[in-house]
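Have a look below at one chain only, the form predicted on its own, in structure tokens format.
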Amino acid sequence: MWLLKLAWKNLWRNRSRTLVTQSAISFAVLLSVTTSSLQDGVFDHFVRNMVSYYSGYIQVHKVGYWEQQILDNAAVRNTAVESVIANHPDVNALASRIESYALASVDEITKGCVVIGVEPDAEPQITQLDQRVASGRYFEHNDQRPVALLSEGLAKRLQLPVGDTVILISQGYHGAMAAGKYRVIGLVRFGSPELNDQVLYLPLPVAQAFFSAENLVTSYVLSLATDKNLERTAASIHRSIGQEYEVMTWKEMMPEVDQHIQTDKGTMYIISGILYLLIGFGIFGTLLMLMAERKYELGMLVAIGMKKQKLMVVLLIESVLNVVVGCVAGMLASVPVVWYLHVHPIRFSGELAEAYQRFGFEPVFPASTDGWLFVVQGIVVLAMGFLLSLYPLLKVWRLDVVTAMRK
């Protein structure tokens, strides 16, 4: 106990030196937490943007549909299964869809398109489809009229304004002939050129009637509160609804996007490693300064009879106190910084912003407020501080009293 008291008194005997050491550690934690929160926030924002376009976090299909995406592999709509999925604790929203291909025709112009039947009330909870309407209006509540929403690119290719009529021709369920005409009530704008040039939306009952696929759906699309437990949630839903359905995460449906994110994360890990190296040098530099200032003091203590082992314990306690206080202060200081960057994210402008917007992504870098970020980064810097604290112990162990006391 007396060693702890001695270490505490030693810390505040030279306040400026102690504050410099603790400030260096605090700044290291602040920098580490802010960088990591921005890194996680950027990737989370990217994923949210991507899944909110079309795929959702998870999709449920009849087994075999994903390998051969045809109407004959559609599933009979099952309210019991829908209830099980919707009541899962990790699921925020559920929307049913029926999807296939068709030819869209206006006068002498004919273009291929993807026809997606959506639930007018449920779909906006997944993809914010109602907010993407650039002109005209969205579907009405439980709409069952022969109306359609066209992507802007497709409407431009068909030279089709809002209020005009589009004719659709396709093959329906079990080879039935599908044909119908639909009034265009709105145009939707997507950042993705692929979606913007080929998508046409119908109310789900209207699309089912068009494809002669009453009460059939090709997919259930799910929105989650977070993707932190994505695979575990998918596995849990799969166990709940049985083996006749396949449950796929966005990573399985779009593996190339997941690989791109993992590659970017690998690059960020390298940058984080360099950051930790700089942080380590900063803390070590502070310890070098501390030992240089206390060289005479340490030599004097050994000269008057204090054992090196006890002196090493005192220095270790001092280092632990410095590191712990510095880490706690850094974590507390990082909270308002991260919160500010979360509420007021970094926004890009100019050509970079235009490039992001062309592909439907907001040109912003928000910070993540995940509590584990603060804990993990604090522990990492804490471990670095403890490891570097071995340097003063080594210096004391190898201390030459005569050399240390020579001024």
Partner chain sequence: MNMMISMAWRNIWRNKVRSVVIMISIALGLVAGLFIMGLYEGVLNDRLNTVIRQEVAHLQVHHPRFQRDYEAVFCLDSASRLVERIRSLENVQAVSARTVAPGMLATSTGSAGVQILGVMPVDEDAVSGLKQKLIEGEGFKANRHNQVVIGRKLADKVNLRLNSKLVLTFTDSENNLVSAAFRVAGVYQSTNAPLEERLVYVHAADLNRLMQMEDACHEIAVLLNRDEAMTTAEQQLNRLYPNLLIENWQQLSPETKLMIETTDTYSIIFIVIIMLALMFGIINTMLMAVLERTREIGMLVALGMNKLRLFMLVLWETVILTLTGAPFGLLLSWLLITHLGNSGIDISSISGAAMSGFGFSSLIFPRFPWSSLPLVLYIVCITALLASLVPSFKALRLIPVEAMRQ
Given for the second form:
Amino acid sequence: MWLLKLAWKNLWRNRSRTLVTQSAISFAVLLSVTTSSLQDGVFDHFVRNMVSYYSGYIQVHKVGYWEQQILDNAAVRNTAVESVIANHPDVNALASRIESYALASVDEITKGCVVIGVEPDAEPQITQLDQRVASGRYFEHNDQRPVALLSEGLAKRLQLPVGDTVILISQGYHGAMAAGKYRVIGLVRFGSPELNDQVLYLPLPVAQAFFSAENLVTSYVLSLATDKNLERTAASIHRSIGQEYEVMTWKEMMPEVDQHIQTDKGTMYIISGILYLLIGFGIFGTLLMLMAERKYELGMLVAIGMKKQKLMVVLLIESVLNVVVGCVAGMLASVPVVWYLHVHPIRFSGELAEAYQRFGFEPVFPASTDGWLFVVQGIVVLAMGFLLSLYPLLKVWRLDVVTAMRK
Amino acid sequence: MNMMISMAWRNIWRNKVRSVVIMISIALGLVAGLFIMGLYEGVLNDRLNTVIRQEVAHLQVHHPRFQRDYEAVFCLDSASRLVERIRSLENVQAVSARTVAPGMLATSTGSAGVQILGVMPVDEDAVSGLKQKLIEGEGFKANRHNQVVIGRKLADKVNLRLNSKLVLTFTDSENNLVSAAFRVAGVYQSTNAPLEERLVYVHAADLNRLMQMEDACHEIAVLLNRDEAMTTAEQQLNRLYPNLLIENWQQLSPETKLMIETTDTYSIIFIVIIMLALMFGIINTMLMAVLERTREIGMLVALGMNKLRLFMLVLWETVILTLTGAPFGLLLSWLLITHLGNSGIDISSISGAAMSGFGFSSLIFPRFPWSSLPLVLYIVCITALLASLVPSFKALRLIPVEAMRQ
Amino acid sequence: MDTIIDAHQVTKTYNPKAIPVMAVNDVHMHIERGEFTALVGPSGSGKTTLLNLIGGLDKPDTGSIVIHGTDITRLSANQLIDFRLRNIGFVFQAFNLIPVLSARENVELIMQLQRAPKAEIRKRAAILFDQIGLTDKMDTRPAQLSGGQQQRVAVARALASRPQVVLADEPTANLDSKSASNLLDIMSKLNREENMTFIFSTHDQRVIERARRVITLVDGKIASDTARVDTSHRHDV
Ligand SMILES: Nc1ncnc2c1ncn2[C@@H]1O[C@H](COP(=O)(O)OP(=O)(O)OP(=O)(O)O)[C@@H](O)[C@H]1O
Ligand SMILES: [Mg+2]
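Now that the form predicted on its own has been shown, please provide the structure of the form predicted in complex with its partner chain.
Full complex below, order starting with the chain above.
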């Protein structure tokens, strides 16, 4: 008990020293929390942007559709399955689509395009399609009219202004002949030329009628609250809807994006490693100076008969107090910082920002506010702090009274 | 002045371990900064190489209206002369003329929208490495008509094997629909899944004949032997062919440009964070050094050392530490980055993610970031100096009478 | 004669809010050039405080301290530093020297801070080391000097810039009697040869005997102020 008291007194007696040590630790926590929250936030933001473009976080198809994306592999709409999916706790929104190729022609011009039948009300919850309308209007609620939204690039290629009519020709379900006339009510803009040059949206029932595929959908598109439980959610949905369906995450659908993210995550781990190394050196430097400063005092304590073991216990208590207080303070201090970076994300400007906006992305690096981050980083620094606290103990163990007392 | 520096210098050697810790921190900060830059340069270089050498090449030449309309009539006439002329320009490594037709691919089981590229196989191999990308079949063979090379994703999607037959439908230069049967001579794999699903290659001679085009093409892809030569080559082409549309990879692949700039921007953010870590290390260690010398500093003030000098004393100490730490850091970064640049860093072993075989390499080859070296050096030195301000100010605020009572 | 120190009604209170301690209480003091004065009194009587006030290290609550015509209580902190550099020499009880500098560099430091010409610095340092009898130890670091030698170097340093007055707070407290008497010899020699004013606080009776004037403090007040017969000549011959 008196050891604890002594340790406590030591900490108080030299307040500036204690403060420096504790702030070293808390700054370490603050930095590593901020870093990892930025790293997480950047990926989350990127993924959210990517999937809200087109694919959604998860898609559900009839087994075999992904391998062979033809209408004959479409699924019959099943309200039971839909409600199972929609009621899954992690699922934010659900939209059905029917999708195939067609030739679009206007007068003399004919172009190949991708026809996507979407639910006018559900689709925007996943892809913000309504916000991508650059001219004209979006579909109406429960739209059943023969109207189409064209991507800007495609409209340009067809030399087709809003209000004109486009003729679509394709092969429908089971080889049926598909043909129809649709009035263009709006143009949508995508940053990626892939989409911008070839997609054409119809309301779902209209598209189904066009393809002679009443009540068929090629895919259910899901949006999730977070990317964190992606695989788990996909697996649990798969379990509950059965083997006739395939449940694919965006990672399976866009492996190249996943690869890029994995590579970037790898580099982030390296960066975190470097950060820890520097933080470790910072803490070590502080402890080192601490011991240099206290050499005389410790030597004197040993000289007047304090056992080294006891002294080590005292120092250990001091270190534990310092490290714990520092970590907790650091975690508390990082809350407002991370919160600030979350609410006012780092916003970049210039060419890059313009490019982002062209893609419909917000030009920001937001911070993630995942509570785990704080705990994990706090623990990492705590462990590092304890490990480094062994240095003062070692120093006491090897303390030589005579040299220590010589000033 | 001399006295200050020599005192600072001796102060450094008072506690060698401390000074070494600060020097290592500074060296490490420099290594960290350069390494992050090098890492990203490696990653970007890799992606850039993929984009340039496997997809879009450095520059592309089109009829100004072609990309908007994809109409067969917007073609480049006297293509062979044009190609020869471009090939003879400085820094040009390879040139490939392509006839481009958007169309439909149909088999007995399904159909897909595709972009048909009519190419001279040898030229295309040289520009986008088509031959190296083949995973099945041997590609175009001489003296055979109507061969097609398709992507693996497309092959899977519409159930095509090597030697399967398929029908391509597209519009010719007179805007008539043309259909022709082709046989799969090869299946390629690339790192770009959407392209792999959409691009199919046929021999230019076949496509031109079917489209009723003589010596013409729609697209000329130009690969240079140096990335740096791009602007000059672009200007030269613009001067030679003011009526044609000349675009560089940044315009052709805005996503890549986006990605590169994103990476550049956030690598700076992380460098700033790393520098904060470095700064805090220096501040704390130097602060402790000042606290350790409280009495002595108090005495110096009592003897009449003024604030500026005292400030300079602590500042000089940090400057010297920085100047000794920095070269170490430079050397270390150079060794580290060149070594890893040769052996590569296996990202999959770090991130724990299995890198599946999509033609991606999980190895990163960092490159020494010569171009950002001054920036990083500057940032590290500024950081060290800023960091030394705190302990210097702390030294100033010591009150001599109290300092000496300790 | 030439007045060096004129302190008037000087008061210094510590802890004015909690338990006030009148460390220096209404002190008047007048010291002429060339005096060799001991400040004595029981522990806690205010000797260190008074010396700090005279040296400009601390500010009095009331009163004025005029040193060679300058009222130092009116100087700003920065002006005080400069004033100390030019007019006051200090010798402290212990740990007087900068550990990273050699004995000579410690002595030269003050002159360098005053930006004296290099040649002059050299000459003065050589003379001083000759006077304190440590010419052979000039390039030694303080850690390698004995306590007495360190204090002699400290005296040399205090004199280096030819200040108006040298203040020494218990300079002999850590020394054995032989070293103490040796230090006193040097101090009184320099006092005479350079006509340097010395004020030193002490507890040591033998040191007090060497002073020519003894001021006794009790509870921060001057209890007695006596001039003594000049005894220093005893050692002269
Ligand atoms: N910083 C301070 N805060 C509060 N009280 C102080 C402070 N410095 C000195 N004192 C008090 O002022 C009084 C005079 O102290 P001072 O150090 O001047 O005595 P001294 O005569 O030098 O004693 P000694 O012979 O022991 O050195 C003492 O009662 C001391 O407790
Ligand atoms: Mg005293």
